[in-house]
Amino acid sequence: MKNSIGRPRSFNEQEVLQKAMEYFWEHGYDRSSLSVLLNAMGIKKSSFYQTFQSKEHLFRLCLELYTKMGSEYLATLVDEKGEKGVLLYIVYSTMEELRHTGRAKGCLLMNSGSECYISHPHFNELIHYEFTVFQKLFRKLIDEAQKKGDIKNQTSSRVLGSIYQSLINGLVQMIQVGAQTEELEAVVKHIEDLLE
């Protein structure tokens, strides 16, 4: 009896997973059919099932990857911009994206939470868990900035972080529904004042 040995993978799993993450981020879960995902990822159906098992499992891996990449990237910016600078960078880069592209992709976790909350509740626990990773990161940035005196506002980092995240996500939603520039700039100013 011959041993059945599969062919070695001809693709980089991490790169392919990142492509899937970008596609989900752009189009959402429901609008990402397997056929278009395969095309975006550049792999065949047999390789997909062998490596990622299902669209649902792939989506879970993408949410985890988004959190890992996002938190690692923000952490690398601290040396260059400082803790407060990183928090403001997220705000300013959102407005910059709007200026250059006319839209804002927002946060994959928030987008997925809005989409899946009712129609795919089995994702809710994972989305919440990944969201808490960013909550902890923002609280840590605020804590450090307060200790250094860069943020004078002494509201607890837990409360301040929650308000900050709410305003950031609200800013993205306002962009997505076509709010006027002066309205968006008022939100940005409020975030700046919050972090004074």
Second form
2 protein chains.
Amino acid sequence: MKNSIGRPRSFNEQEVLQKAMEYFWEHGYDRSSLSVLLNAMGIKKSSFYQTFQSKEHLFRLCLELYTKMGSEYLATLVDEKGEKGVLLYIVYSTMEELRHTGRAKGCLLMNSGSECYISHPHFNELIHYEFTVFQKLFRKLIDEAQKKGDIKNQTSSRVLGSIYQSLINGLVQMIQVGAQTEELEAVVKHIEDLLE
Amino acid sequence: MKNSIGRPRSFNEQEVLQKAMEYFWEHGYDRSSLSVLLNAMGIKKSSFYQTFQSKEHLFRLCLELYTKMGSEYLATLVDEKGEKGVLLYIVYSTMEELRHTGRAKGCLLMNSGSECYISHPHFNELIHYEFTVFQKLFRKLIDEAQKKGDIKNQTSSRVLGSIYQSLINGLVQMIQVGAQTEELEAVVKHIEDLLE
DNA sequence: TTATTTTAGTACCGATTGGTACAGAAAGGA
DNA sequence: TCCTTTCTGTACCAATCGGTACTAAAATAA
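Provide the structure of the form predicted together with another copy of the chain, given the form predicted on its own shown above.
After this comes the whole thing, all chains and molecules, with the earlier chain placed first.
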């Protein structure tokens, strides 16, 4: 079925897609020019257009891949860290990233939402859909943690999830605007208290 | 002193700077091309370069103007609404903007922080400085409101201010990613409770 | 071998980017 | 009037943007 006639493709589509996703994640849509994307992906222009059609289509695939990889990764962490542990891990790993690299990439979906919602509104629907995937995941994690008693706060998972998402994305913004460690730690502590 | 020889300038520098600032606020730095800026400002290219030197210099002036106008405006609101009232007003006006226009511009400094901190790091220092102006303002508002008893929460203004800023900017991000009204209202309610 | 497909590489395309240069008209003070 | 400055307007610049077209080599199945 897959073995078609002719020279076989020498690159793995998923692998180069992931490279593109990582580049978009770090630099955003508009600042990822085709030439730098091709460098990051390690393929040539003709191969790119044959496989991915356009930059816009590539970005859509990357948004989907981000959600897929991200949610699957978090799901695997539940066994190791527990539901509440995963929610806190997201916060801690953001702070860890800041400590090691001096910055924080944040969430590709939130970043893209900010970047595109006026200048590329045709992405809005997809971005929002992918966002709801994480939203549902967080709610599930909160529900489970509440059942287990790991989270005593009995606020509904919908409300708690929204506050959690606002806080964690606000935290990333504070990092990007250069807030000091003490101020960031205050936000981290508030998230911890929220999930107490 | 100001009346120099020759034809006088036919536009008010502050006025056209404000027009530029509003355009940057709505569209960001990179997506504000010189040609659209000139349209928004209502001046010609030669006048622009003579007065503002470069797009980068213009942006710096706009960041400073945003802080100046914003903090002065908030200061005038204190008499009318009180310190706590001003903090809540910022939240409510964001939701009001969403209701009327279907979107939220957010804060120019936070937006610029996200946009520029990797691709235009030479703005980072200025952005952070302007950010601290608002930070200090919010702390002062919180301190006063706590003294008056309008805010019972006795958490330090530094901590409370950081959480407040994270939440309000997270709220804007949630809007930009297309979150639903109920989820946004949950965040608004959380901010109200925080300042209770 | 032959047919088929992907590869790398190059040359374009029109549009746009920030920025410079220069023209000539207009408006004021000395 | 004369000098100075700003005005509008046009023409340019090199660089980059996303995208298309094409060649020729390479790799595979039939």
